[in-house]
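Given next, in structure tokens, is a single chain: the form predicted on its own.
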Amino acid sequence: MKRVLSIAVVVLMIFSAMNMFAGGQKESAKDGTIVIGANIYSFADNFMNGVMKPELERYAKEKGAKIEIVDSEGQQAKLNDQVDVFITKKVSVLAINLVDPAAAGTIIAKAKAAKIPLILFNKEATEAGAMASYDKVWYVGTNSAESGIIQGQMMVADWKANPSWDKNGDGTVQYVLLKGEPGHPDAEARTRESVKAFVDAGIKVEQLALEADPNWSTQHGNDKMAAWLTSGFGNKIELVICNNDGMAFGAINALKAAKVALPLYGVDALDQALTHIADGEMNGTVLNDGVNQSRATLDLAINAAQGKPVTEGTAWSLTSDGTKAVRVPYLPVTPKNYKEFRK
């Protein structure tokens, strides 16, 4: 009889342990709430911290999910550790803004090993085959080239409409360009496509200076523009191209301090950019729709956590090119239509 009781006790203990383990598989299983482990590559980024982070937090609350967003401070190694912590916490799903797009494989491998769905957002993997290595990873972002194409088209149209911008009358656009983060798909595509628009239109271009900045920062934009204005080619600059609004704000500050007015364009359509357009200090920007990128990221994350098709019941569609991506379109913002983008 004692042996039977002993066996019964052991069986009960095994079942209890199994139930405890099953209950701890995902943090969401405790009360049914989906828990999202997320990061921003750097809180110093005007767009990521000022637009996407607050919308991720607001929309997660609206959808009844719990989200924890950490700052990776521009360090891929720090992000790797943060993902390890999220996995240890047994989050339901990961929403990751890569620091280094070339390091996507490391993050994807971690998620795959932990059997946790993964949504990459805003920075797209550049490693060949990385996205195909795991069936539960998707990307939310944009078509990187599109913003440069739109910005370039605006600049070409304005250049043609304003002959006085060609200060030396040589028929060539002498420009400076604030690039942003080297190797970032958006920075590279915008740099290429914005200038290509002039070439495609049969307009000659001359690059006077190009400067990269891993933080896309306003301070960097200010410092470089101030240095360019006092350089040997300072009086030759006819156009300022900025790959984001944050750097454009710094360039505007430097131009105002030097009492110089030059055509200037950015990307992101931040509220401050709309004010600069209204004040005639900025000629155009391109809406980088961070609000809808945030919403798409969470819609996919929540569906993935629930084991549903990621776009089920949403306004989003995956591209047909096999990249497992939702791409939110860019829109041109000009002195004629900027009021439409006011919040």
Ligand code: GAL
Contents of the next structure:
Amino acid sequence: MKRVLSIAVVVLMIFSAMNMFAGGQKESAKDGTIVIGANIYSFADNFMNGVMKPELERYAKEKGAKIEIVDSEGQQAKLNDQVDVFITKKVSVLAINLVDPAAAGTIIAKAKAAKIPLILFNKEATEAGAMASYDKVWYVGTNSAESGIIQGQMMVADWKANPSWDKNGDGTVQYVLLKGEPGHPDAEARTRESVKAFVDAGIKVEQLALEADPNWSTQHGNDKMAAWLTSGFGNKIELVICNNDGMAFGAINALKAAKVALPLYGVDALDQALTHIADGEMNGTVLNDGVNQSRATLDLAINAAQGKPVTEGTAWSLTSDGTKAVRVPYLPVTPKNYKEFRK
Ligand code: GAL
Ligand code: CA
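Next up, the form predicted in complex with the ligand, please; the one we just looked at was the form predicted on its own.
Now the full complex is given, and it begins with the chain already shown.
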């Protein structure tokens, strides 16, 4: 009897060792390297492709991790399939830039079913309860509202300092606004907060036009600005508010083509924006710190893949508001300080 029992114990031990081995294989490539399955919602996006993607690649290398970054081409259905492929390949961890922020639940459910940790970055989940549905999902991004508040404060200060900007002298800011992706927390918060800054400062505002673009693109900025300039209200525009630099670049092109100069602001602080500020074609932007957002994404991903507390040994901390998020601060970039942001 004793012997039978000890054989049973040995068999059990062998089985659990085999299980551990299988589990261990899932967590990493055969040589122990952490493999990160990542995407960018669209490689056509200036900020995501120009700032975040190169730093994700560089920093992964620095950390000795392997990263595969795929292009979701602005299609959530494509991203869903890409995540399925990553799961089949048994990546150690997923780093996902949602196409549709309202589709977070689908991605989270896939990761949870496969028991793979998930870092969402840049586009915050908008579905209530999505983040709470899995204990191994975290978010890396910003506090969206902060960018609109900073942009708004810059615009209010400049408006007050430049009475000639009120072209018709009615004490009201006649503005046009390039919004970006409807439903994107950044686009929604920037639109709300930048305009609110004027209202809070006791300055009246009149929106002449607002256009959204899911791709935040330069082409869109160019086309809309050109159309606005030749519309019935073209000569009434006093301020151009752009929720990102990519769209701002297009608006600048259209303004130049029409030989019109107007105060114009963006968000992101791309290198080209710093040049436009130097050239006096842009009045300000807001640093969207994609380099640090990329690093935070990978630091959390690597810890999660190793089953460690996600912020352990890193420069980041999770917000205390229960959103399981690391939020990298925004900074104002003006004609006075833009040189500090040049690389
Ligand atoms: C924002 C950024 C935009 C665009 C967007 C994509 O944070 O300001 O330029 O890249 O993310 O989700
Ligand atoms: Ca006015």
